[in-house]
Structures are given as structure tokens and as C-alpha cells.
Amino acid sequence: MNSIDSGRHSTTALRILGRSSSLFTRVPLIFAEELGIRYELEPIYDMTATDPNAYGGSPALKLPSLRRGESLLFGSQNICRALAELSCTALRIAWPEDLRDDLSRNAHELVWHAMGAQVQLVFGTIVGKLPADNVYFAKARAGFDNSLRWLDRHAAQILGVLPARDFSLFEVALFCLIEHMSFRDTLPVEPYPSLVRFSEGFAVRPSARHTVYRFDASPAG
């Protein structure tokens, strides 16, 4: 079980249906730590599989999901606004809908895109271990590290204009992202200098102490 104080919040624990070595199951994750909720993380083993129960139920055969009592919520930022809305605290959190300007929505676009875009290439081409080179991949690559290339250089800026606040919904999916790329090889993280220095100073936070990534160990060995 994790928390960050398990006395602070509910007595009841949340279960989140996902991976340790999941970027989108981890967004979720930061988000409990640094509101202070109780969670259990529920291991899916099998990415392979093609049966929702695989999935917790979930019908697109995805994850993360969260489970309050026989509620079953879907997808990263449902669970992040279901936790903010379930914590005692007072902190801020900047959400999309809270960015005003052009540049702050291109950013957390460009960002849940590659994310996606990594999770494409780690299924297609480690898990599935389909070619590199087909342009379904090919074209992947490129548009990742476009956007990539596009949030390095205008990082400084990006953070600069978001809502006051102790974390944004941005800044967690980020670093999340970046830190994915060395856990699981799909691109280097050299080239996008401004991403590696907000992903260290993000990393010193207790939240992501508490959730490094790591490979789940299946009860069947």
C-alpha cells in the first residue's frame, strides 16, 4: 500500500488498476501522493491479453482505472480530477482548462501526444516486436521527438505562463514522460536539455521518490 501519511485522509483505500512501469498509470499515482489519498496499486501483468477482466473491466482494454467500491473509473486524468476531488488539502493544481494562452495548450498537447506515441513504440516495437522502420513506427518516432524538440525549446516559457499553483496536471504527465524515456529505450533524453533539468528538479519531490518505476513482479513467477 501506498500514501503519503496513511492517517492523513481516507480509511478506505483506493485501487488503481495498472503498472509500476506505466507512465500513464504513474501521472495518477503523483497525483494521490501529493494530495494525500490512500491507494493500492492493482498490478495487470498482461498487456498481451484481449479480455477486459485482464483489464479490471476495462472495455478499451487499457489502463489505468480506479476502483471505488463497485464504481470503476477509466483513463489518467479522470483519476487525477476523481483524487483532487476526493483530498482534504488546500493545494492548487492547474488543470487544462485553467490555460489561457496558445502556447501553455499546444504544450500539454504535444505532451499526452507523446506519451502516446512512446506507448505505441514500446508495444509495437519491444512488446510486439514488430519493425522499427514501418512507417506506422517511423512516422511515430518522428512526430514524438518533433514534439519533444518543440517543448525543450520553449520549456522556460511554458512554465512560466501556468497558473499559480503546487503542481499542474502538465507538469506531472511531463515528468513522468521523461523519465519513461531512459525506464523504457524509445528515444535519448540528450537531445531535450530543458526537459532533463525540469525532470531532476521534479524528481527531488517525495511523490516521485514514491513511485519510481519499476517492473511488477507476477505472482506466477
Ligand SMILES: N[C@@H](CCC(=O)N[C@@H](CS)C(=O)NCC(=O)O)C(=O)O
Given for the second form:
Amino acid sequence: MNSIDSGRHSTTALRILGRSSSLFTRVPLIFAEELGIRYELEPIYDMTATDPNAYGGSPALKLPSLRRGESLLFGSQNICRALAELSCTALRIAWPEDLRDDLSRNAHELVWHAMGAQVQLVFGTIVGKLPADNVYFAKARAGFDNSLRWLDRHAAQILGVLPARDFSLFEVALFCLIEHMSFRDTLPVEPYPSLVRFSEGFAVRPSARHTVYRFDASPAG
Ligand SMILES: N[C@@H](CCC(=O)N[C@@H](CS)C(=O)NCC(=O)O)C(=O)O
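Can I get the form predicted in complex with the named molecule as well, since the one above is the form predicted on its own?
Shown next: the complete complex, the earlier chain at its head.
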């Protein structure tokens, strides 16, 4: 079980259903770590299964979800919000609805788009072994690359206009995305030096060091 400074909070352990290798799972894991919330990661081993039970009951066959007793909450952003509501800390989190200008709103849209493209490429070409030159993936890769180039070009400005905060959903998502690209070998990160610099800065946080990407060992071996 991942347990962080349990003295700082009184929350009983929560179960995050996901994968230690998953981009969308790492976002709420980092939130939990930043907020000092105890959780257990319940690994989902088979992403090719078509039975919702293999995903802890997600009808969309997606991860992550959050289980609290009888309740099941789907999706990365929903889980981050639930964790923030449970937290006793006074940490300031910048959410998408706090963004006040086109630049930061576009940045949030593009990082979330890029995360979807990363999943599309990993699932289609690595897990599904489909041809990477198919227009479906070629277009995804081009939109992904364009989005990252835009984010890279505007990185300093974007980080400068985010509201006063301890952390933001945007920054956590961007960090998880950039590290995942090296972990899953989709696009090289070298063309995006500002994003890499940002990611290297974020990587020193304990929340990042406690959630390093790795493949969960299946009990079946
Ligand atoms: N809308 C979901 C998307 C989550 C997502 O795409 N998760 C990936 C893992 S990082 C997944 O479920 N991949 C399996 C698949 O696409 O079939 C969220 O925000 O949590």
C-alpha cells in the first residue's frame, strides 16, 4: 500500500483502480501523494479485455477509477477532484475552470488532447500492433506533435499566467505525459526542450518520485 504521512489526514485508504504504467492513472496518484491521502493501487492487468469486470466495473473499459466502499468514480479528472475534496490540506490547486485567458485554456485543451493521442498510439500500435503508418495513427501523431510544439513554444508564458497555486491539473498532466512518452516510446521528447525542462523540474517532487512508471507484475507471472 502506498501510504504517505498518515498523520496529516484521517482519510481511510482508498482504492485507485489503474496501472502503474498508465498516464491517466499517474495523474490522480500524484494528486493523492501531493495531498497526503492514503491509497492503494489495485492493478488492472489486461487492457485488451472487453468485460467491464476486468476494469473494476468501468463500462467504458477504461482506467483509472476510484473505489470508496460501494461507490465507483470513473476518470482521472473526477478522481483528482474527489481527492481534493477529501483532503484536509490548504494546498491551492489550479483547476481548468480557474483559467482566465485563451492561452492557458488552450494549453489545458492541448495537453488533454495530447494525452488522448498518446493512449491512441500506445493502444493501437504497441498493444494492438496495428500499422503505425495508417492514416488513423499518422493523423493522431501529427496532431500530437503539433500540440506539443505549441505547448513548447508557449511554455514559459503559460506557466506564468496560471493562477497562484501549489500545483495545477495542467502541470501534473503535462509532467505525466512527457515522462510517459519516453516510457512508452511513442514520440521522441527532444523536439520539445521547454517541456522537457519543465518535466525535469517537476520530477524532483516526492509525489513524482513515489509514482515512477513501471509495469505491474501480474500475479499469473
Ligand atoms: N477519459 C479517461 C481516459 C483514460 C484512458 O484513456 N486511460 C487509458 C490508460 S492511460 C486506457 O484506459 N487505455 C485502455 C484503452 O484505451 O482501451 C480519463 O480521463 O481517465
